[in-house]
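Shown next as structure tokens: one chain only, the form predicted on its own.
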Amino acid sequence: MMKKLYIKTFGCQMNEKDSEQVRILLEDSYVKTENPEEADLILINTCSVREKPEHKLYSEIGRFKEYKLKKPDLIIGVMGCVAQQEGQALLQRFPYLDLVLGTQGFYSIRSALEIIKEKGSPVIFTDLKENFEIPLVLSKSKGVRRVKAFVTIMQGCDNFCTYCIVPYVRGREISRAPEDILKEAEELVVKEGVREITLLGQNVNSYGLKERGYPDFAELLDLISQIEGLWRIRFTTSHPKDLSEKLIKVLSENPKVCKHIHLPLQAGSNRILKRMNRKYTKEEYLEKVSLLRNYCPEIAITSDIIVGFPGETEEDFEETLEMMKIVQFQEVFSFKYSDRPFTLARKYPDKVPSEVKEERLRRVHSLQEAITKSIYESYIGKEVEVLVEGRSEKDPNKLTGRTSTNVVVNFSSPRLDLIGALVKVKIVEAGKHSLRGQYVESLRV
């Protein structure tokens, strides 16, 4: 009889992909459940990029303690970035934990479970190896049909931005073998009918630059686009300093590569960018934006913004707002700065007061809301291509999907059996977070 696995995932798309990898690694002996109370193995996949998700983790672990009291054989584990960051300290804080698996260690989960079975003692795998090879993990079953999937192409980061914990918990940059990436992508298309793949990495623009004989990222995109049956390719995240003209040309010319790029600005002040160790100026960032729009006028650019970085003055912050007005980001993910372990910025003495950070965040939200509204309203009356992902959450009699520019579209259709199809939709209304439209015709089914 199959045991039951419950996974709770916090954080980024890479964490979502890691959780999926764990499910596949255990598919011979565990079936996934959405109910933690009936689970034989509970795993919490963690994020430590910001303070808030880390605090959520600790309350979540505490919640699962009662399940362990009712079911002593229950195995509870923490994986991901907080596991990598805290290691042994997690076992000291939560003595009922059985597993602590870091960002490379989770690939050894089968071995870890065997050790627990044999010895009955907790297991910690948190070593980070510079020569680590990201394993190829493929499901043995055909899999449930789905429209979209993630494929990790690299992990780790060499940039050491002064606010960022990623190099310390994900390690240095490691690119996957291109043949493994292609094999995984092909399997997803053939076995599960996937039409859109998002390539993941902390800095996809530097894919293959350290590994002799590997293609660079632009070349990898062209290789993946040759997979028959794959209609769309997305990627995240791009570091502005490594965005090449060669990549921009591929983004413009390859019809399978979506016309959207997430290009984190983080701050609009050169003084703050230098303190962040971002390795570009706002002028250089604007040059990249200009190049993107010259090659690909329809490109949608989204970004990350950190407010209240140590030493950020009102003048510095005003420069960030000005950059937002100039670039006209389609969407911005904005956050209040918080100190993270190991980082250089946590030692900076000139911290910005919490109430100032809160006020600046509100101003970023307000400005971006107006910009997004204007961009979304420009779609009204236009016909766009939408990859149908499923039924609309708010209205199951409507379908939902995304444009190539990564805008959510909810639309009415005479047919509801178009999930996985590429359709043309006429936009009739712009909402705050999505567009509304009417089905025109099917382009690919």
Given for the second form:
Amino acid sequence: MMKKLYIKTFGCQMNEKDSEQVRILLEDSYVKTENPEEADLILINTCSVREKPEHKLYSEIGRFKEYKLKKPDLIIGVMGCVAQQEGQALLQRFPYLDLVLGTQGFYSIRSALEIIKEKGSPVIFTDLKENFEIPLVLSKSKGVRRVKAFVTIMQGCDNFCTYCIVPYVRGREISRAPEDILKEAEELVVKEGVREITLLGQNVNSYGLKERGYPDFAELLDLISQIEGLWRIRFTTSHPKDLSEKLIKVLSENPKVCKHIHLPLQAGSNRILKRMNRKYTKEEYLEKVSLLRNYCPEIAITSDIIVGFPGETEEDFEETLEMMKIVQFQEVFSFKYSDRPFTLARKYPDKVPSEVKEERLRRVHSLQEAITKSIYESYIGKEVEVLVEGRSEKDPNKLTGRTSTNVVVNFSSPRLDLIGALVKVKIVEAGKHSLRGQYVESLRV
Ligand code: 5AD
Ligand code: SF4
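With the form predicted on its own already on screen, would you show the form predicted in complex with ligand 5AD?
Full assembly next; the chain just shown is listed first.
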């Protein structure tokens, strides 16, 4: 009989993808359940990029202890960045854990479960290898149809921004073999009817640069775009320092590549950018923005911003606001700086008080809200292409999808059987987080 697997995923899209890979790795013996109480295996895929998601894990694990008391055979595991970061220490804190699988170790989940079966728990896999090869994990089942999917093209990061834990918990930057990426993407299109693929990596712009014979990221995009039946390609995240003119050209010229780039600015003051080790100045960032907009005037640019980095003065912070006004990001994900283990910035003495960080975050939010509003309003009256993802959550008589520029559109339609179709929608209203529109015609079904 099939056993039941419950996976709770915190953090970024990379984690979502890793959880999916684990599900596929176990598909011979486990089916997924949404109810942890009936699970035989509970996995928590964790995030440690900021303090908040890390704390969420600790409250989550505690909750599962009682299940184990009721069902002694239950296996509980932690995977992902906190597993990598804490390793053995997690077992000391939560002695009822059976499995700790790091950011490379989770690919060996089947052998970990074998060991538990034969020798008992706990099992810890937290080695990080520099020459690790990201395995190709393909589902043997027919697959459920879905509109979009992720494909990991890189792991790890070599940049060492001084606030960031990623290089420590995900290891050195590794690019995946292009054949594997293409194979995985093709399978998703053929078997599951996927129309949109998002390529994932911490810094996709440096894809392939360390490996001999690999295409660079611009070339990889062109290669993937040759897959028949694949209509849209997205990618995240881009580092401004590695964003090349060659890539910008592909972005503007290749019709399958969506007109959106997530280009984290992090801060607007050159002094802070230097202390963050971002390796660009605000002037250089603005040059990249101009280049993007010259080649591709319709491009939507989104960003991440950290407020209250150690030593950030009011003047420094105002430069961040100024940059937001100049660039006009479509959306900004903003965070209060928090100390992370292993990083250089945690040792910086001049920490910003938490109420100042709060206040700066509020100012970023309110400025961005106004900018997003004006960008969204500029869509009113226009016709846009939307890839239909499903029924709208709020109103099941409407459909929902995204524009190429990554804005959510909810729209009324005479037909509701258009999931997976590319349709033309006329925008009639702008909300805070989405646009509202009316179906015009189907472009591709
Ligand atoms: N504190 C606050 N925000 C952080 N980020 C990364 N590390 C930290 C930290 N120590 C943010 C950055 C990054 C996003 C994924 O998380 O903005 O782009
Ligand atoms: Fe972290 Fe910087 Fe690497 Fe992004 S580029 S993952 S912020 S070290």
